[in-house]
Amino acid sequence: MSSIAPDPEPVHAPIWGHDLTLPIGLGTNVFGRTIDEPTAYRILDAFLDAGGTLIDTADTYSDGAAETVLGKWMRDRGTRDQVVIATKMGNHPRFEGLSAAAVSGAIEESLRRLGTDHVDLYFAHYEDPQTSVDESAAAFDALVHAGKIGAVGLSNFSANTVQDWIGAAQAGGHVAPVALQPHYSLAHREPFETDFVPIATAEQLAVLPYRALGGGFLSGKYRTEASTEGRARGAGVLPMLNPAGQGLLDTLEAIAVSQDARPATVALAWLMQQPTVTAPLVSATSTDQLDELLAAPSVVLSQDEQAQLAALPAP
């Protein structure tokens, strides 16, 4: 049977001021793409009912449809004050890059689609080598002071550019980033562990990893090339069908049996128990799949189980 954590205290509060009693964020990248609006509503309802609050989206997810569906759900359910909304900008065709003009234009469109006057956390989605970090930091700072965003986050940045942005914010008297959204999981551990853990620790940044299940690979559903055929994520999983990947899945499955859990639940539990991780971001296409992920906070891996997983090479 699983080792159940006794009434866990709220996870370390993200610096932008919200306690997350459920240390998982719900990703919306599938909304309007692989699931329809009624299914999205059921998943959002189930997430909220389970105590979830952090919902992550972006202006490019399903060409903006993800933000629109989320906005309609918040309006229909009256839930805006019950959730923490994070969205991203930087690679939308109309607002590409991180110039002051792009930042100010993108937030207005996101707010319109979301049907709200502010978002709690606003991410720069990708680096913009054409724009100085001084300009970008000032543009995001202006949104904070205008009350349109609560805090600033960085996603898909190099460690050096994260440091540059923090330095520019300090030098310019601007609001500094409080969160990182890196690609990190048992299936993809670098460069986060080497390059970003020191920054997250030193700067007390909240870490919200995406692709927390390796694009579905860590669920154990994909074991052969044939199992990826016709699957939306099949192409992304194929490179991991190697001896290292198979060994990782074998260990996950063995631990899952001892924990009376699913491999995906164990993989997510491992990620949640990493010291710098605040809340992994997960997406689900059904409430059954969501239930499997929401079980992760109740799985407590032993030191030996954590060590077994940490010792394996990422595929």
Ligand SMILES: NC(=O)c1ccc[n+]([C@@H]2O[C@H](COP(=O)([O-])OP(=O)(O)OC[C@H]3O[C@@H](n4cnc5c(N)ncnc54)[C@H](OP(=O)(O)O)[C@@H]3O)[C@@H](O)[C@H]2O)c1
The other form holds:
Amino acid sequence: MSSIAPDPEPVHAPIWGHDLTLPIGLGTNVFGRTIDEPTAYRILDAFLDAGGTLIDTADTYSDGAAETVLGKWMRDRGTRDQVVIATKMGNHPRFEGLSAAAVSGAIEESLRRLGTDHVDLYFAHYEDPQTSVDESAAAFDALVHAGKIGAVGLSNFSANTVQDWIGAAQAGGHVAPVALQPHYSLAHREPFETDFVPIATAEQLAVLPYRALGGGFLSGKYRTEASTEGRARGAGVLPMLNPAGQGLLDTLEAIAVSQDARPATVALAWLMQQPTVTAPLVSATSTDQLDELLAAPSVVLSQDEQAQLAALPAP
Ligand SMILES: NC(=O)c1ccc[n+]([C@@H]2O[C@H](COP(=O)([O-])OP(=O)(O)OC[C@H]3O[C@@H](n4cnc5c(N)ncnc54)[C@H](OP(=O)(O)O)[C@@H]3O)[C@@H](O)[C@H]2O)c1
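Right, and the form predicted together with the named molecule of this protein, after the form predicted on its own?
So here's everything in the complex, that chain up top.
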């Protein structure tokens, strides 16, 4: 008797009702900063062609130009309904913090720049110690009920404040957050692994780690101080040029050779295979770079390879 094998379970949980066929989010902090509009269009087109849907932006990226370019691309290409848009508020000079006034003002500007009537996921970008989480949770809840945002996310919060916000949402009958956006990669493991894995698991939060390539460090292209000179991200990777960083790159490169892949692809594959990670956020400044990132879902690391990488200290 023959039997038909069932379809494999999806590796990653759907996020707030959006099934991600490609569990990678495209970051846009390079739009208007290190890449011009035609390059941004080529990268967005290639991402969409590859099945990508999740795009992450913020009201502060390039003073709003990232949202504007993304909005223009969605209008020119007619793609608004094909993508899941996450944006963030909280440190724009005109809408600083997470007060009710800042939240209700910032969303209008983001919607105008994006040329849409709603964003799918709205992140509080940073904690605001001056505003109670009750006020912020109520302000985000009001946007959900107004149809201006689909869901609420928290970025760069401490685990305690995430828990406080969830408690305030429960107590006030407000929509609870569904997603976290923490800094997490092989180049930056803590505090995510200690503080956020437990809360993401317990509260069933989607996790969208940012700077998933360590700002480009995990591609292996920065090995010496000289290699950082004249590079837009050079200064940011300098602190990783230490023995732990070199050890990490050596292991990534060895695994990349055995997987017939690139180190950036392996680093992203490792992150995607972490059980709490929903979709890492990455940016690219060329379609060649993007191709290496889009290959990550097809690289399946063995348990031994995963353990080798996990055992290395972050640089
Ligand atoms: N919530 C937050 O506070 C926060 C903070 C930071 C970022 N983010 C979000 O997360 C996204 C990703 O973070 P990120 O852009 O800062 O860092 P990242 O994804 O770790 O690094 C991306 C950079 O690495 C380089 N790169 C990409 N692919 C490469 C490849 N295959 N080979 C060699 N170099 C490659 C490119 O820069 P070069 O070509 O210039 O080297 C690219 O811009 C952002 O776009 C943003 O949406 C959120």
